[in-house]
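Quick heads-up: it's one chain on its own, the form predicted alone, in structure tokens.
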Amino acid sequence: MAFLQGLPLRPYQLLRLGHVAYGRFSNARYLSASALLHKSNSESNQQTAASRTTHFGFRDVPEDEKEELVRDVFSSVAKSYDVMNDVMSFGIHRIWKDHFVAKLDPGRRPGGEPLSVLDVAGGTGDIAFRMLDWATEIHNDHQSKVLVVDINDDMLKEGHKRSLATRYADGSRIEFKVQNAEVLDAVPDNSQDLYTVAFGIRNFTNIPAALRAAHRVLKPGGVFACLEFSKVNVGILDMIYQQYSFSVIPLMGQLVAADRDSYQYLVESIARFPSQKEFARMIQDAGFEVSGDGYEDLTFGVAAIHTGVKV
């Protein structure tokens, strides 16, 4: 039961994770005093947002512009989003994805439910199709659906389109949905068995407000997975990267995108993350609970898999 490898459960989480692994967002003259408090209140509250910065790759900009940069730079790669994840993977972003999918092993296993899976920031379907692929094909499971949700409709649009070429062209199993991550008004609490987000976590504005959300909408015993671009463990190998990164990448998106600009800021934006450890204690901060060290390495650290579970 690859879905349990590393991940502390108890028995009753056994039983919610049946579901999940074999056993599973005044026009009038005069205001009241409330209103007056109220309206100063807001008023304060839009000041700090706009007094409030926060990393935009390497630059520091208004907490509140980031949303709007980062949906810039993704509409510019939507429709080469896999040629971005392979040049600033050398290909072996493919690898990673399918063993991300088979760590988790998601699908209904004999006398359970159907899974309820949310893929945040999975605009294009890449782990969606993945995770509805396995579950079809190493548990006969046709029912488990997937939520995509993105910030960018160009991508989810994207995601649409290629949706229509597989077999779930019919979105009984797959739907894409405009959301922002640390709010997810749309999706209710307690509501999904496991929660994905692949390569997207970074370009959040407020992390620990999204790892919340995510708390909030999964069942008691439901898993957070995330797969992100991290920190190299071993010097030599960690020079060579940080090299191809800044000189290689952005030269790469000039020449296969006609955008260097966005893939500077995707290289900058993997530097800015939190180391492996740094982020595990995030997701423990959250109230999920981690095994171990909360994390498996991939390739020297190029990547990682962090997983917890909401007890």
The other form holds:
Amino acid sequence: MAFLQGLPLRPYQLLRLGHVAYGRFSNARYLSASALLHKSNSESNQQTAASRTTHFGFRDVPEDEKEELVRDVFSSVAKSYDVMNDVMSFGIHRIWKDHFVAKLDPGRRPGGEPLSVLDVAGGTGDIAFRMLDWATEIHNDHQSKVLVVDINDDMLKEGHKRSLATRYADGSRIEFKVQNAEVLDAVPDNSQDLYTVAFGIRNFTNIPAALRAAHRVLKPGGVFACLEFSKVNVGILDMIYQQYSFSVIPLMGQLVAADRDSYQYLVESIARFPSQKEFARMIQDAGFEVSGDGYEDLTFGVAAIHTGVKV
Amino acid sequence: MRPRVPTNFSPCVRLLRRNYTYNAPIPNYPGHVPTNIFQKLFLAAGSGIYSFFDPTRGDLIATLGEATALPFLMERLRDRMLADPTGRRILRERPRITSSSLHIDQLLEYPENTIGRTYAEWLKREGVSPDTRAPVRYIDDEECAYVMQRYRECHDFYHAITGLPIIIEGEIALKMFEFANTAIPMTGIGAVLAPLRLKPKQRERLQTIYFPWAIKNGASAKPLINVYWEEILDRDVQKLREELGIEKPPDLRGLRKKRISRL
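The structure above corresponds to the form predicted alone; please give the structure of the form predicted together with its partner chain next.
Below, the chain from earlier opens the complete complex, with every other chain and molecule after it.
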């Protein structure tokens, strides 16, 4: 059975983590050592945050400005966000999100405790509502809760508006908060069972910091899951996909949402995001255990689901 | 280590092995978005259909104008500017009209019947400001992009000296006038397709009064693109009309009011 460095998994976590291979302990990292290393790095980095530049799409911007720029992009796309997702991916994004939630299979198991799920950068609530519906309908779980955090208040307002039309309108199972994913100051340590981020992590200024924050807030045995655009793994399809992205999507943004620049940023940020293997490496560096490659490709790699477990 | 693909393989094989890197086209001027013919067609079709059903999207009308700006016709307009001394000066100095460059409140103090006063009064009456013109993005030639920008910014002046209001009928009549005067394709498209949205009485008014006026005056007038508006703000409007060869059309708002009061 599973004995992860002396931390036994709870029964419901064993059932849920059927896809995690427990045989990879030769690669297991010692959590405390790596966490300390990362802490000291970030302290020295803080002094130079303003002078260091990061990428914003294909532009280089000072690190402390990127957060504001990303917030502005999503403020301007908030209302038409879903329409644009449908137009850009021909509706396939719904299939991806459904598969993501089905794979995670959230929900209290018989004899187990209700889950506390943290959905990061989940402003409009797509994933949150899907998870609550899955838990309620498949597992008859009326107690698991989702905390939706996002850096952008407009997206959260959209999400809150939508929640009022669902059965979760009373707010007892879903909560919306403005938080920075790299800090998550309102979320206590070791408090969440499941951390999800769907199509948000490529916008973060400091992805390793966000991964470390994810590691902090998850309970031992908690699962980190990320659904994100990634690199298409077949050459010709990659060419067609990139041509389509750069030539058509910004123009569609102009027509549908009157905002070409935000969609130009979106396709550039997709191109900038690390490949599946690199990102799996980053997840491991943050202290998560991954199984196999650590990711699953969707639609030839247009999107990918990365998962990890906090040991 | 993966063996390197020899570069004398055909591009097809190279694509199968290596990751494709999209090379963004280089812009010709700040704010330029280079587009190929297919993208222009896509933009033209999309913005045309969208703005037909939702005419409040002014940015789409601008996009339609830029996507349909055939290089031949824009260059012809630019050459007409080059043929005139004032036009040449405008192309050299590249003036831009914004609310900060014009000082609208000062213009309201100008004497009656000056261009500046007429323009400022028209702006006030219609409730618009000169800052509502979007920058040109999809025209590839840098100079033609400026010509289009200049046309867009002077559009309000054309409204002011013809007296046509901002309501859709007035805009259509002015578009026909501009088409006859500048030959920019979007003005023609707007003038021909937009009346389909009008009521029969409005269309009749356009057909009998305003279109004949627009075509006659637009074709025979001197090119309005060559007028250096910023320099002649204190000149008399009627003198300018006589110089350019434009007659003032009947007051559209007055005609509409009369008809409504008669009903």
